[in-house]
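Just one chain follows, in the form predicted on its own, and it is written as structure tokens.
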Amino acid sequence: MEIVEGETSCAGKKKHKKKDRNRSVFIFFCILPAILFLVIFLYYPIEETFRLSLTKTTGLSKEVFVGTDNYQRLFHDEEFFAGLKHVFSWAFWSIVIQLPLSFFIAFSLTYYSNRFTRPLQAVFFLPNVLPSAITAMLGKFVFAPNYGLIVSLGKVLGWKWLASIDFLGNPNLAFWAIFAIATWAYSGFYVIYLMSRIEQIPRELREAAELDGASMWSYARRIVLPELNYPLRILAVLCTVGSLKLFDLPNMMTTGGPGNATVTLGITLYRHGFINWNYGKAAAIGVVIFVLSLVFTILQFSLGRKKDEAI
């Protein structure tokens, strides 16, 4: 009797086994689209523009090692400089500028909840849906020189200092002119998210601080944003990354000019990869904005988790 129960106890064994093996076969096959996916257009290319980076190419014709020879020659490129001090400026504008005034938007838009409410959503939303192409087009026309909507309204007005003014060729206003435009056009992204973090805060909260006597401030200054830490974390990394990455609305409401006063890093990437044919700088450039972005990344989520454990 015992030497039966053994054998059945053996075999239940070698049968769980089996299927342990064969659930972790199918668990490997259901994942191996996505390791190959990543590794294909995502871990390869990241591999190629490191080594691209000590190398001097056009691409076509044979690469030459020329080691840490790029990263050397952009310490003397002003166009890199220029590039990388506006995109840290951008990225310091859209987080003092765009993301209070999108949670501004975020908060009133769920506060003061009604019919309403839906509709604004998908206004402050569409923006975000349009091509940079038509977005740089709406752009041009707001800030033209000659027919654009700003000029045209400083006539009507009989404003000839608006009316003179040339946005986009002024290289002190041409920056700002684009930031606007992208504040319009990308902010809705950041109110909508905020909307859905600010949505999932429990209604008892509000109505407990409501019975306490607190403003509306005071509601979303002591439990909105507590709330909202980590969400306006994130955003604030989207920001700084997609700032590093800024490349369509400057190219094609300026082409980064007057000069170099809305050059950006991905438009010198640009200029010297398919413009001059140095693919070899080009691919050190990306490597810039790559480990910008992932130190940037990193530094905010550590001072942000410190600031979680101070709390």
Given for the second form:
Amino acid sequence: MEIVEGETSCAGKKKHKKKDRNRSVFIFFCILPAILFLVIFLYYPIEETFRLSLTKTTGLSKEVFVGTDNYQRLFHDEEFFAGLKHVFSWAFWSIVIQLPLSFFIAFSLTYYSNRFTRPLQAVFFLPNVLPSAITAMLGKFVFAPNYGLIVSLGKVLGWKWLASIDFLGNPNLAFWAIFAIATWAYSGFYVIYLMSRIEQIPRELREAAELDGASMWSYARRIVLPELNYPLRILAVLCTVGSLKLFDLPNMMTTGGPGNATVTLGITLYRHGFINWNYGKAAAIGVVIFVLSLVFTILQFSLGRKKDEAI
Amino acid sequence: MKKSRIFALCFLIVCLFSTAVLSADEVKLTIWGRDIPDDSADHAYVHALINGFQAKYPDVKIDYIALGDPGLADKTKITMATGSGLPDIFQTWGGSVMGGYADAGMLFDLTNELKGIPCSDAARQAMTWKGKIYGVAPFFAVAGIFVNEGIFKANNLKVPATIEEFDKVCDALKAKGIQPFACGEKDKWPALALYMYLTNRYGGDASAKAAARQIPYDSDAFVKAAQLYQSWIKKGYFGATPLGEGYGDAQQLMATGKAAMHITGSWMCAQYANSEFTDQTIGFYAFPAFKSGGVGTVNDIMGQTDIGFAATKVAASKKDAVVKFLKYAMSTEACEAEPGRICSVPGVKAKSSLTAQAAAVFATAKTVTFWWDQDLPPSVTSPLNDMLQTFFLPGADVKKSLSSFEALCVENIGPVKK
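So that was the form predicted on its own. Now I'd like the form predicted in complex with its partner chain, please.
Shown next: the complete complex, the earlier chain at its head.
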């Protein structure tokens, strides 16, 4: 009897093992397309970019191994440093201007939520769904000299000082003109994200604060802001990583000019690779962007882990 | 029932066989171009070329893909680099960009097939690289001065016959509140035509010598030309906001009579002669020389291919169809549809007096210098246009900008040979 039981359990184990193996094979085949997709379209290009960054090639010519020469050249490249400076400035001002502005709008819309303010959510989010090309065209329409919206307004009001400003052609103003358009275009996402987090704060907290005589400002500062500490940090990291990859708006509005006034790392990469046919140097810039993005992504994950530990 | 099935099967086989035979006879050519072949005046030639060829040669199926600008350049560059997905024919301005593709073995040598096609020497030269002809250039562009003759007449001004006369004319125009030159320097390349002319007028073949590394790009002629250019910018001859205006804005300034002159390529003839685009009377003039002290003459012209086509190596298996297409591109039948560009094919008459004026300027050319940003190695052409934009920046040191560009040329082309 015992022997029979043992045999039964042995056969059962074998059956289980077979079932597990079949399950593993099934799972493997299920995730295989995703693995192949990642390897072909993500890891292979990353590896190729690293490899290319150590070579000198026009794309048409033979690749010549030059070691770290492309990276060393970047240290003497004015355009690269201008791009680096601009993406970090962009990140800094995004955090200092775009995030507080988004918080102000998100808080106002949730604090004064009624049937009139609800449609405003869509209004603030709308620019975010516009293609960059349209946003850039609108930006040019607003800031262009001669026929631009602001210049025309200056002409109508008789304000010569306003009518004569060349927003996109002045090296000191071009960056800010693009930044203004980007703030309009990108803040919608931050607003919606922050609104969703503010709405998660228990209503009782607000009622209790109001009963204690807390003003709107006190409620925002002492209850809402501490609750948004983590989402705001995540948005700050997203701003920084997004700034490192910045390309579309500056390229379409000013092509990085005048001079190098609005050049970004993305524009420098595009110029070296696709216009100057210097794929090695372009790949080196790509690696720099990748490494910087990776650093900030790790930062993002470490922030997340800290939050999880706190919970 | 059985008979009808057999009949149906036979019918199917015959149909499949006939389709296979027809497909075998039909050749498909993939062509990458810049413009859409629609009904607009700007695209009249491409429209006539594609439709006319298709009607004349129904056995050759054309798959024409309009990629725009810079889409055409970018896509061509990437496919040439990878070597796969190449079209049979692509639109190109020739010069060193096409030469780079030829050096990489991506193009199809058609010297024997194309050398007999009648066309201007400059057009043939633009599509030739290291002695081999890779394509055709049915239209050629030259740079000159588009002048608003109405403004000049109303203000009793004469079109400058020497470079020295520009200051007087420009000051007079400015005093009347008219912007002397339209430029559109936000797009960077529009400043090149004038700089090429000024360099030539100061130093003759200085640009050819610099490209051949006989002299540096910060030598006398280049510096003097840059300094004169900068002095004109400082005097406001290009308006108050040249860096904020794109090439399209510059066209609008001319079209609306707000600017009096535009130094650019003859491709603008069609638009400046079009009464729907502008109500101004515009003429085309050769860029003058210095009255004294200069080297270059009024017969030294800047320009290059306006519309050109070259064949790639994948076209080798369809040689007959490719040659048919390139010959048709150079036919009077196709070229006569173009309303504004200068045709390289003898016997094609200019459609407008403005194009005729531009063609007359081209006819006087003793030397033709190709656009530097198309003829120099691609590694330095974009920095060249970036450098030109710095001339417009307040307080820019043009000598320093030229020295930086020379350093880049040393790195990419080589040092000056002693």
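C-alpha atoms forming the largest set that superposes within 1.5 Å between two forms make up the rigid core. Positions refer to the first chain, counted from 1. Because the structure is predicted, anything quoted here is derived from the model rather than measured.
The rigid-core alignment places the CA of residue 26 2 Å or more apart between the two forms.
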